[in-house]
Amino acid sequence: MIEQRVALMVDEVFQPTRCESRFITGSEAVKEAIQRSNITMAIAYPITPQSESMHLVGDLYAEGYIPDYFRGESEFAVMGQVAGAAMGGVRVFTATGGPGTLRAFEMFPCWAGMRLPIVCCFFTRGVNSPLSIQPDTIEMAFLLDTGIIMLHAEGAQDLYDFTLRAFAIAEQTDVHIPVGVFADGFFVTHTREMVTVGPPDVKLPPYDPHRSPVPAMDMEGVPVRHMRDPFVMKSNFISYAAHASWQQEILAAVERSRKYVHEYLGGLLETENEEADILIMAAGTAVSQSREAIQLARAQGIDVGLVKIKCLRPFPTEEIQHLARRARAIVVPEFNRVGWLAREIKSVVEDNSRVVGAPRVFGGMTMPSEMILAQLQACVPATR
């Protein structure tokens, strides 16, 4: 195995006298994270856009950084067979994306519901039929009732934070639940980008079972835990009871690590010029496309703020609120053709005919920033 110092802090993972910029891809600023990450296992199975990733982080188990690795035989088993490395005490790594998310899914509220810190990224991509391969976020709206914490990433940069501070908050006893970083598929997994990376001989602070609100399985001494005392063998009231608290838990153990994704994110979300009488809200990489269209709109004497959200679960109802108070008009492109962000924003804001669920392109088409543009264009009359 490769030496590398463990961290005492987390933060000393990211230290910026000794961090350095490389020009890198998104499926690279995976391995960078998880080469810093101190996991004892990752398992994966090939999934575009994600196969990547995964062929990387295979690399390091080659170069000595994590002690084991293997191949499921599909992407619902990876998942299985993560959830036992987690309930045996570990802390374990994979990704996935696209229809290995839809094939695989009965496991997220399982791993919620097992207390299981487990860290997955997600590369999204369509996943109806007919069949592509391209950028699209579906799958997130899929996704949100799962009870896992979802982070969504706008590029390799978040990704590569996103992803090694989600161990953080993943693991902390009144949390500890698993944390799914998304980030939109080939947008970001094949393109570079200038990314800030920690030092390489230094990782974060091992996981310690012993902290968790559940306790690790001996998988060697069978009947385990999770089966020996199994409640649906006794009747039915009490089946009903266990599952209700216990569903009431896991969402309570999500509103929880709000406090700590303040603490390793700095927030739910970022502003820019939050008090415009336009704002765009927007996540992932239609947040840099709307970056593009406020340069547009700037150069025609139009007004517009931004407002990144970073984590969709715990969403951010307060501070979008609070944001939304004075808005005129909030403008919500997507890469999807449900319009999910659209859809929990306006749940959450008053008088939410100001909302415009508009642009959204899908299937893999790119967004242009003249479409973003052309809705702010379009919302002007409402600021007068």
The other form holds:
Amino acid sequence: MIEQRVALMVDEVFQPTRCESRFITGSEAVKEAIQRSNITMAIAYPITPQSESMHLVGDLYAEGYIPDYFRGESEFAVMGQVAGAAMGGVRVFTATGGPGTLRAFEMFPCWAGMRLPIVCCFFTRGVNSPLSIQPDTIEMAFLLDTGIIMLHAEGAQDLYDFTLRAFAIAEQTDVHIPVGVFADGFFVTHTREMVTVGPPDVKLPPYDPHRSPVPAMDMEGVPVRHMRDPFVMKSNFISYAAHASWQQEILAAVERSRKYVHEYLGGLLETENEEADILIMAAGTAVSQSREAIQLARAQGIDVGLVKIKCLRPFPTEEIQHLARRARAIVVPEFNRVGWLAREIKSVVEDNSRVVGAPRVFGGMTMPSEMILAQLQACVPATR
Amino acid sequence: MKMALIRMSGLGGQGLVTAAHILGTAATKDGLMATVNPFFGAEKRLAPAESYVRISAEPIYQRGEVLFPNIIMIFHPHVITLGKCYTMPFFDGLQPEGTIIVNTDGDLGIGREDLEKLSALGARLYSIPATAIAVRVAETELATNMAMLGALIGIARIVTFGSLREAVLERFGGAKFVASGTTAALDNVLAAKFTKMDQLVDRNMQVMEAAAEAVQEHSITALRGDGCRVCGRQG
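Show the other one: the form predicted in complex with the partner chain, since we just had the form predicted on its own.
Shown next: the complete complex, the earlier chain at its head.
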């Protein structure tokens, strides 16, 4: 094992005094985060655009930063093996994306149901036929109700920060739920940009399995007991009630994570010029494209604000309701065809006819800033 | 400086992703902002591949493909003649008075209709026998990407040769870079051709410098056949 000093205060890892800027890809940013995460185990299965990140985590194993690492038989197998490691009481990491995410899908609600503090990076990619390996966030729509916490990184810097901080959020006793760190494939994973990282010789304090609200691998207690005991497997009212109350507890645990998302990510969203008549609400790289569009709009005298949504589960319901209250129009650009973020926003704001679910690009295409600008221009008559 | 929006189009295995990496790294060493990203389908040699570089003195937010480049670098004539690129025609989205650099030692292969469109855009068209220079100077086709970078610098001094040298050394000589299996294999082939890393870097720099000298501008008017082939003047 390579010697790393354990940070006495997590701020030493999250907001270090010694920092260094590097010109690296999003995949390399994942490696940097995991190097400082003090994980015991990582399990990998290749799937574009994720393969490079777990390859690089494998290099950390070769370099002695991770005690155990292996390649699973499939994405589904990996997610089951990761669950086993977490149930065994160790800090564990994996990554997947696109078709791999769907192949392993059953395990994500299982992770949540088992209250496992797994951190997994999801690198989005088109999942439909015909084949695309380029980014498309439609898989996030499918994952919204699995019970995992969902963070969405805008770029490589967010990916580094969110991945590292995800462990702290996941492992709180009153939360103890998996965290998915999402980033748009290629536009983040394969894009090289400047990223500020902390010193590599300091790592997070180890995971303490005694902080788990459920016993680790105890066949006599929840969550494992409910797998085999007649009280659940039997078809009767008690079994239904047990299952239903447990599902409510998972939702409650996700809700309790809000305060930690505030503590470690500085809030569930970030705003710029939030008093503007028109607000863009976006997540992931759609935020970056929006930043360019806002510059173009300002040059034309259009006043636009930006709401960057960092956390999708739990959803920043109250924050969005508050921000939307005075906005005359809310533009939601998305990298998917279903418009799941616009749907989420429409479900919480009053008078949701103000929410413009456009522009949308999908199938791996770039979203030109001009497309967002066109939507902003179309909103102007409504705001005057 | 105005943001440089560069689209590199070529075939898998030609080193476009590496060229973009080196160019972007050099820009950061010159104190500029840069982002670099690749675009390809299932990884295979000779399939269309692209990479994109954005360089600016200001923060860069745009991501993904460069849809409206001001510089297009064509690493293989088949991008033009066989349509091996993600946009058709190969110069789709080129900004007015944009620059095109084509790797060829013969005909540019651009049809008359496309030449008319390029003329209307006020595009500047350059060619460079990048593969031939790579073979002559570095004795390997794998240095074609270096020659293309040299041609770019010969036309527009976006980055300095000093920073390019540092970037090449970091890419091939640094322990930090981790490539995919195929890229690592190509790196090994390249490294095996030279006894020392310094030699590899020197030779790559020689390729760049030779290419910077050899890049040739073409008159689109002349190529259209309605003027002098040298100056484009009518009659």
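Superpose the two forms; the largest set of C-alphas matching within 1.5 Å is the rigid core. Positions refer to the first chain, counted from 1. Owing to the predicted nature of the structure, the values given are computational and were not obtained by experimental measurement.
Participant: Take the rigid core as the frame of reference and indicate whether the C-alpha of residue 15 shifts by 2 Å or more between the two forms.
Facilitator: Yes, shifts by 2 Å or more.
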